[in-house]
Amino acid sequence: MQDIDIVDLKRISELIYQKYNYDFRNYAMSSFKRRVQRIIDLKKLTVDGLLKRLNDTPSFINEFLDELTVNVTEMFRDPSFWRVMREEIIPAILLNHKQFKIWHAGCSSGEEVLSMAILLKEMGILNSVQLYATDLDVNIMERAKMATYPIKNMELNEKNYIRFQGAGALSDYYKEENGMAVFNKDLLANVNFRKQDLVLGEPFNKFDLILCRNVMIYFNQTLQNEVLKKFHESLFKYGYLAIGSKESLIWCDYANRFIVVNNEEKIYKKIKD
């Protein structure tokens, strides 16, 4: 096994950005590290092959970040987060308006949009709702559109959505077909799917309620600053951006323009343009 050194990884990284124009050169590295170290192991390749690979083989670039971006999720992961959309964040929303807009950012295999869809039904509000769900990866995309998973994560699922206290159970809401979970496609009738690069793409729209949850952990401090301005501008004034548990607004310099909702389970609203 090739062990991979910084050089190496500044390499791969100018040579995507130069040739494909996505941004990896300002993601953690030790992230990055593990990562393109796994790509390397999974398809049997040195540095120097995976860098003739991606400068010969431009439909190589998927493949890499499918294997590269991070696809680890679950349905109503952070039960108790859900709960406080439910009766906190988007009753707050509603106060103002009876019809708005969810960002789901680095939606990955689209569970979480998926939850946020069954939350927004129980509430009898799914219709009023326009949910946006955007990834680098457009494979994954895919598979998020399909709203079709494996039968055997639904029991992590259903656990989830059972802490959650949903209406029913989660089986209301799928059929099982050939050992996989088949959701109601009616749940993202309202679901604009598009691609977008967090680190290079420009505000696509004004939200009320952005998600970007468990992503930013694998940005350096500067990329952070980056992604947290476009937060920003992308919300309404008084609007709501929530992130992962493990992250924090703290370093940032857009902080002091957002107030805590929420410490525990990291949500925040925009107080200043």
Given for the second form:
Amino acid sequence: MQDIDIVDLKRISELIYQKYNYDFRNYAMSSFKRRVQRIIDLKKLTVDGLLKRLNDTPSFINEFLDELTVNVTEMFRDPSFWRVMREEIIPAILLNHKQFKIWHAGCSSGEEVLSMAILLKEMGILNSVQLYATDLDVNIMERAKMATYPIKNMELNEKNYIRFQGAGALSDYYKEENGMAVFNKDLLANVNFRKQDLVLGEPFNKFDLILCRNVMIYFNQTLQNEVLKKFHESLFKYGYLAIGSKESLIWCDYANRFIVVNNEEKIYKKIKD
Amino acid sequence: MSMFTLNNSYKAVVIGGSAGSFQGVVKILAQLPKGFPLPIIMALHRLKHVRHGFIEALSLKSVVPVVEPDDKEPIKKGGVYLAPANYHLSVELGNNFSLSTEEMMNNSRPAIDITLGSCAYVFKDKLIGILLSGANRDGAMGMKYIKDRGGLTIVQDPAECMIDTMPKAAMALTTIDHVLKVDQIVEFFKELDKHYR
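Beyond the form predicted on its own, can we have the form predicted in complex with the partner chain?
Now the complete complex, all chains and molecules, led by this one.
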């Protein structure tokens, strides 16, 4: 197996930046290297072959992004997080706003935004909440909009939903068709899907809650810092930011503008502009 | 006369284990020399949805408390680290950890191959890799990466393993420098420690 070195990774990210205006230059090395390796193996290319394909075939970039970005997710991942959402965070927002906005940054194939929609529906407030779901990868967002997942994924999703102690059964929300779980599209009626680049994109709205769980782990600390600034700007004062259970903000410059609301579930609150 | 030819050039130890490895890990950590200077980075197969209990159980008898690092947490000398539930654990060139939720590898997340592979990439010949008892082939490729980059490879003696698939898979794939029982691995750590005093 050919080993990719740092110089190769830099050549690849530089080419993508110059030619396609996506910036992977500050992605965490270890996972970026594995993702590039994966594409090279999948397409049976060499590093030079990959560079040539990226340079000569513009249509290849979407396929490349789709493989490069990590699109592994579950519904109700970390059920205890979702219980805290339902029992503490959403009620706290409702104290001040009957209507509010949530941003799922890096929504991938949509399992998390769908989980949120189910949670809100069970709280009886789905129609009062405007949800935004964004991703860099347009292909994966098309899958998110379909709200259709392989039945084999549903075992784990059901287990998570049971641990979340949902109001009914997860199967209340989908029907089975040709080996797929097809969710009720009404759940996503209030979801605004849009392409958004966390790295190069600018803040586009203000939110009461931002969920960005297990997305920034693919960034190095420099980039985490920059993205946190954008989240800070995109939050109303006293708005909430949720990151993955093993992520941390403490090494970011803007950390002191947030307080920890729940350290176990990594939920933060913006307290300073 | 020691059975090991060691020196003080090593920067880290990485340990992989699965079914049947828990007792071995507990024993190694309980008898670790006080002030052992290298970080010990462990990827052990575990239940994906159980976030709590594992480090507590491992820390009960361990000389050094076991930590599940957060993403980008710095790697400390003498720290003992465990890959958290449902995340892959890697090391970065800046001497910190990173986590990922990439696809399962060898049906596992954390996958031993990922942790071993990234350690091999960063620490090269300054790495010691240890693979313990286990029921699948995860870790074999990682041990090969370690050997290919000049690191030292150790597997638990298959004769002692509750399930020997994992060390045997590594032995079939690459050169293993030492095949040791857990008690001998404990001795290995003591020998290694002396080179840093």
